[in-house]
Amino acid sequence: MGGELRDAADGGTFETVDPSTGEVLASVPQAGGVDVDDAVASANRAQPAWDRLGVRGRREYFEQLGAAIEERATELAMLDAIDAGNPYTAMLRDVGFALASLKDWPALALGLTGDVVPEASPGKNLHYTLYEPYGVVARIVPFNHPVLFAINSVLPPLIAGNAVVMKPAEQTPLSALAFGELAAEVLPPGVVNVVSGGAETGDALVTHRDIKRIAFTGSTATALKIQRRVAEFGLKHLSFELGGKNAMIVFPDADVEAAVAGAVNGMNLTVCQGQSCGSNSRILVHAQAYDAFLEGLRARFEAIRVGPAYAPDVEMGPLVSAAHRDRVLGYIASGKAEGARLVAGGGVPRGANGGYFVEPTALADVSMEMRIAREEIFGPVVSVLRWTDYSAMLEQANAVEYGLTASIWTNDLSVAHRTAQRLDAGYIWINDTSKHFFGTPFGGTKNSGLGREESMEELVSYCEQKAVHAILQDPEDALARIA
């Protein structure tokens, strides 16, 4: 923080583990309240000068930061492989996505202009608006894309003129700390500050009185806790990108082979083992396509190569922790006990050797009464439901507390667009899944979040709007006074 690497003020540490082996990797500073205070103070000192640079000045720093990240791309990707269990090749792509964002945000920010408001009294008044940064922004990021979220989380508030204090997930701090070190080498001291720790660190951050804007990506349960805690410490602007129990809908006329491929890609199995809020973990397949779809899904799931995240040719790594592995296995057991039929996977692969592995798992004949159809599992598990009645299927698709993404597979575009209008989800693909497109607002409805990301909407959310009103004097009167 403040351009310096430092231990926690009280010497506290916690261990981070390699989920491919279960072995301890490193001891990491456990930031406490004093450390959070120091990070916020550092950000407060740095922010005014950072804001005065303007978008073009900040863009030059973004270019330098991009060059530094590109130079250390393999290191950052490998840190995520050993710390998060995500395949190295997928994490290398994540670094590439972050590099693209470093170019995209400054270009978008150049369009962040105020408005001239029509005059109440033409010729006598001038009304216009300005966008100004909040000052210090807090970002709390999850464990599933550690380096991508560490980098991307700070870019929109930074380009808008804020300084940032970012807390990575307790399970995966290494790449974020490496990024913080790299940022300290390139950016002015205090513009980006990284504090590692658990729930207490996060609580100290979100309740800090000098932070007016907070963005959190993670679970709905944690977001609700943040809302309650923040309310005790004044009004703050919040945005949440949260969980999902996302529906993929396969119509009878769909290309089954393409839909199966989409289901596998949409689960993000070869990126983060299905530990993704946007994964299409609930697949509603029309009866006419049901058997063929299940057979294709079984074959695809069984072909995925599971192993240590940094091993050659591995497609899917372990889950992030032993506790999370056990949670996911508990959901599989629950589904089977409630009557679901196991189509693929369902257990721990051979040769786990202490790692937190779970096989890619498909459960069929699922009904909405089952927990696996309603609750977010956040792992390599899909629940497949059969449908025949369109209205009943839509009711099932919307019958969860979440509304993040959805995916529709049909060759009838009228059906596709009408269905998209009736789904309770913030981001919907037609004959596609999983992809994000910069500039298109990403975010959820219901308990899947507040606000939108990856777009102008997100950029504006890191600014406060100011209105300016001026009375314009008559030029002849003004000149007469001068004379």
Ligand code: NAD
The other form holds:
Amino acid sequence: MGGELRDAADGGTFETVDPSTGEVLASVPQAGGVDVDDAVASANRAQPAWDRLGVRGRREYFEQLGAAIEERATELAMLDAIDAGNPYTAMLRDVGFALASLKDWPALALGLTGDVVPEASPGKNLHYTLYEPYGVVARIVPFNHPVLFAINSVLPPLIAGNAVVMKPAEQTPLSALAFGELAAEVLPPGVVNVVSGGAETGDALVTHRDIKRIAFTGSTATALKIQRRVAEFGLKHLSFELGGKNAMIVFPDADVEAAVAGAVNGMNLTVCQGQSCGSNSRILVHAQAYDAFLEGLRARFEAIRVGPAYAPDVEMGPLVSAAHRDRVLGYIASGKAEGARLVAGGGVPRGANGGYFVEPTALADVSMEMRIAREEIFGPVVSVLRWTDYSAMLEQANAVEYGLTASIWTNDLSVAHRTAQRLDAGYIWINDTSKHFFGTPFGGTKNSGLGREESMEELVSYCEQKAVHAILQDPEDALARIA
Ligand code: NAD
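With the form predicted alone already on screen, would you show the form predicted in complex with nicotinamide-adenine-dinucleotide (NAD)?
The complete assembly is shown below, putting the previous chain first.
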């Protein structure tokens, strides 16, 4: 923070673990209230000069940051493999996505102009608007894409002229801290500050008096806590990217093979073991395609090579912690107990050796009364439901508290577009899953979130809008003087 690497003021630390083995990797500073105060203060000091640089000036720093990240890309990806358990090759792709974002945000920000509002009182006033940064923005991120979220979370507030204090997840702090080191080498001191720690550190950050804007990515339960908590400290602008129980709908005319491939891809098993907010963890398949779909899913799930995240040829790593593995196994047990049929996986693979592995798991004949149909599992588990009646299926698809993504598989485009209109979800794919497109607003409805990211909407959300009204004097006197 403030351009320096330092320990917690009170010397506090916590351990982070390699989920592929269960062994402790490192002790990491546990930032307390004093550290959060210092981080916010250094961000406050750095922000005015950062703002004065303008988008073009900040873009030059983004270019330098991109070069520094590229140089250490393999190290950052390996830190995620050992700390989060995500396969190394997938994390190298995540670094690539972050590098693309470093170019995309300045390009978008150059288009963030204020408006002139001519019709307010023509001729007598000039009305215009300005976008101004908040000052210091707090960003809190989860464990599933550590380096990607660490980098991508700071870019939009930064390009809008804010300084940032970012907190990574306590399970996966290493790549964010390495990124913080890079940022300290390249950016003016205090523009980016990384504070490691858990819920208490996050609480100190969101309740800080100088933080007016908070963007949080994580679970709905934590978002609700933050919403309640910050209300005690005045008005703050909040945005939330939260969980999902995302419906994938397969119509009878769908290309089943493509739908199976889309389902496997959309679960992000080979990126983060299905610990993914947007994954299609609830699949509603028409009766005519049901058996073929399940058979395809079984074959593909069973072919996935599970093992240590940094070993060559491994496609899927372990879950992030022992507690989370146990939670996911608990959901599988509850599904079976409630009458679901196990089609693939269901347990811990052989040779787990202390790692937190769970097999890619598919449960069929699921009904909406089961917990595995309604609750976010956040792991390598899909629940498959069979349908025959369109209206009943649609009702089921919408009958969860979440509304993040959805995916529709049919060759009838009228059906596809009409279904997209009727689904409660913020981001919908037709005959595809998983992909994000920069510039297209990403975010959830219902308890999946507030606000939109990856787009102009997100950029604007890091700015206050100011309206300016200037009186235009009657020009006759001035014109007479000229004459
Ligand atoms: P989590 O809510 O437990 O933790 C997320 C972050 O919040 C962590 O950094 C944590 O330390 C911090 N935190 C915890 N308690 C806090 C508090 N009281 N005050 C402030 N900060 C606090 O979530 P998780 O288990 O790390 O992540 C999984 C969740 O994130 C899933 O629900 C998933 O769907 C969601 N997620 C959403 C998106 C999205 O873009 N919509 C992306 C990734 C993950």
